[in-house]
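To begin, one chain is listed below as structure tokens, in the form predicted alone.
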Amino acid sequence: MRVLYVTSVILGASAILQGCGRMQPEFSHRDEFHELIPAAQVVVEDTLREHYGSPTDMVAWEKLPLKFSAASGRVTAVEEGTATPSSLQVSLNTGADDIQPGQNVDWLTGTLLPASGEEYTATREVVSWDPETSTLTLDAPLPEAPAPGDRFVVDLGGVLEHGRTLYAEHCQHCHGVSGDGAGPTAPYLNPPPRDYRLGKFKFTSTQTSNRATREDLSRVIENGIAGTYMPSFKLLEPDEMQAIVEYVLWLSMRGETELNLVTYFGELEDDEEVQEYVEEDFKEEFEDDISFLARRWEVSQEPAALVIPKEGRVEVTPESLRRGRALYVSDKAKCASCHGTEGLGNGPQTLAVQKDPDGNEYEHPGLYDDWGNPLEPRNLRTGIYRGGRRPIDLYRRIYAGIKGTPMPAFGTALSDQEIWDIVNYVMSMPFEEREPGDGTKPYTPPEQLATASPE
């Protein structure tokens, strides 16, 4: 591994992980990026490779929330008396779990941080960890003491690192090295792997305005998506996870600070318009963009982000089957718009014809994500949730919606028995009799059903 310290822009704290192997893979643009004039494709493409680099040549830029290594912290203290310590009392900022004997300890503030082009000579190994007195101990004598204050990391990269590694082996060959969702067998799945560079994923246990969580995401490697070609990675031990987890953050970061460098640059149309923004506007909106992007991935890890039912689940009871499916084909609810009145997924919407982002009708009707992908509704006679079969994963879909997808949130228009009773009447449709020919009935009015009983 080698390491790269760069300008303060980030933050004076980066690190370059050095891969290894034949194939050197490299990041592809957006097709917008393809459509700048060549002096914003220059500006674009410098700016990601300094701050992200390659998928074999990573930068580690501090000012995004993630973890890059094993640990971090600050020192507080240093032996009394001693010049060249190899003790060090300090405090950690993430990581106390995960420091282990023999990692690096390498400097990112203080004097012992090295000036740009010169050798780093204070890089030593942790020999033990005491969480008690918060003592870390080093394999030798720094040369000299670190003053309080003064930042270093362990393992310097390591997670990004590992999780780059796990990904090229279990994730890209779908995922696509860019996290584009275009790897090579991508053409022949439906629906089609998730492009991670709108920092969008659809099935999440947060706020409707909040991105996924760490855990959402673990959840997915974990048990997989039913009824898609996203398998579970079960045998996963729970550190591997973590660090694919993190490099997915990292490639979803940077596909989101692609988009908006595009989005920049897509309106100046020569030379001059690009010289002048770049040396004028474009380094302050970069960095409110970019503590913006941080700070909007940081709430969402916190509790407050989270989707969590003030009522617990109401008893599935006949009673409140009938309020369910009152309110499934109700105007309120407005479920069998889209999921059908006998929940096949066929509903008006299906036929209708949508806009895209741009306000441009789609060629053909029907539903699409914000990826531009063509959606079937869900057919709730299979028993298949994608986002979970717990009622709780039920209640969030109805309660939040599906982040990217045209499936809303109902969480301030339904109260939490209303949802409850949904949730109990969807998960009972696979059970209802049903007689031949339901599937083909024509459309009934909601006013119509909306006193019909389940049966």
Given for the second form:
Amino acid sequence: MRVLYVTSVILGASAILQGCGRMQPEFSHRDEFHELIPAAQVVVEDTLREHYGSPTDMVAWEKLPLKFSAASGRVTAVEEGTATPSSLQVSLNTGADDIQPGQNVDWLTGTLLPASGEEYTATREVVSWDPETSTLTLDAPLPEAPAPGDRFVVDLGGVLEHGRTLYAEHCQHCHGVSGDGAGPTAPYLNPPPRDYRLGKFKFTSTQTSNRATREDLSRVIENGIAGTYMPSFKLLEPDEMQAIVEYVLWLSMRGETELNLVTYFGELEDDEEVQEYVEEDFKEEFEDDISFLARRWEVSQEPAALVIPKEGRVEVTPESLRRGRALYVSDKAKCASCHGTEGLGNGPQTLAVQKDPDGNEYEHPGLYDDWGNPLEPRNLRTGIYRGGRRPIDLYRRIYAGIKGTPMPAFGTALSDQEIWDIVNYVMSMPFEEREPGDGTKPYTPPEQLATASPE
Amino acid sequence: MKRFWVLFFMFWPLLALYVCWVAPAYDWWFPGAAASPLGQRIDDLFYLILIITTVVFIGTQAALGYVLWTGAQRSDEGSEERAWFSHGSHNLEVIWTIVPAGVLLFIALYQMDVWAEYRIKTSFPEEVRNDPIAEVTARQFEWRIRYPGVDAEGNPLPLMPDPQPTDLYTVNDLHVPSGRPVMINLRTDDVQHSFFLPELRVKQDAVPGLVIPVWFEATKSGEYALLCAELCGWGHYKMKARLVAESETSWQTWLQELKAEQEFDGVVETSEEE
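What would the structure be for the form predicted together with the partner chain, given that what you showed me was the form predicted alone?
Next comes the full complex, and the chain you just saw is listed first.
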């Protein structure tokens, strides 16, 4: 009896301790990573860890066009007449409005940056920031005066860390720790949560070749995506929204980097080839690709990347709707081939066998997105528009397509007026009279239909 | 030690009396004063019930204290009084059945008009009874709101049961005029949710397949919490939205702004950037 009692106490205690243990979040790898030879896996793993760190210990890699910290800048001048100044004249690269008292200032260059292994003694707190005179006042004198041009950062990594915390709270259970769209809730969702690791986001305001803007992501977070499981997070504060967007972009860039890495190393077959590649071309190619990736995201944030109609929306008139309908079913716009002549999302393409990016046929007929998920063209009669219900949102869907999906861009094939006519028609579809025989009203014999006045 | 237990059991009615007395002042039961007239009446009902239960609790504890005290006296050294066995008293049984039944009947009748005003549509304020201001659809895990929009002159249109081309949409952001009753039609797209405005003391389940009218009146302009009070799934805690009560004119201005935003065709953006 005593043995039974002791055993049950031990079992109970271990169960409690097990339950209380914190699971350490870890980045998972792409499927292709596991197909690499072990030596290549080590290089990919090390490269990712060096530049991105881990979910709990992130690396702010300066090459990435992200807002890691509250602010960063250079010293332009130091307070005169003191060898240990506490007031600096600076020029900021970013974050002029985000500097708050109490944030840490750390040094990235100059004599204040300790050599590796030495203790950091030059971290100071912001006491005040005067944007008019560009003066940063610190809580204590620095050990020595920085030289003009020395770079510093305010609240090192703070934005990204804030984003990580919020992401873990609100997003991770669907989108996963790595942003691979494979969180614990994901198996129950249709459509599946976005996998950020291709760098693609569906509903953007940008040209076909561009990535999403930060505003596109924050708009989705704020309003959710109607008709999907993505809910609205309208009550997030602006700084919370910014932090989440930066973290999602960071995850996306990490995913793209991993994709590039597994592509380089996927072709190598033995340790020797890996070693040779690492010693010769890898560094240069990697640097080039990261610069390209960074530039691509940077360019997408510029106003030139936005899709902006040259002409305003065409007035919704019966003529415009007729033109829209004619285009909708025409070979020029081909809307009906996927969305169906009635807009029910059942066009002939949904029954055709499609090819994957490698040129192989998918097992089942129908459309697929770039993530390999089967895709149904939108039923336009539901009045649910995932990318937003403003006319400009629909215009952008038609002009630039939906990224990562078979919805193509018609910006060059159709004029503004034609796109607006289609937008008007599509927006009228939920309210359009249905054809006889579609199940919504009694069947009208053809002779009566012919005599009915076609207004 | 015997009398310690008497004192121990007497401590709780005193604490209950204190808690009952100070609870309203410290908002232990509610998030501040009710922000709606009907909410105030619900609070009054709540406090009435609190007083009744406190009085009953103190009464029963006092009786318990008396029994313990006399029991302690009887077991004192030298006491010749003995415990006695009572089989039961018909009169007492009748009294303690009739008194609580009377109290419950009183509460049931006393609250009936508040309940009717709150839940029975024919008792709703007449001006809102057939004029919902919006349709609120709960969904895992957000509140999608459909307004009937405004006509060409800027006058609010009536809400139709089915979506109309003039409808306006928001999510997690319910705007209503303050200082007058308003009614919404409550629906749910998926599971059972509960439309909860704690500051206004409004709580109504949203049941799949039903359109449930809910009326309320925000006394003052301001921002109030709109939550889901049903454990409707894993992301239940995310269903936090806001109710913005504002003056009639600013509500109408907001509707106009919403209309302008919803009809945005990107062209203003061009001129702004230029």
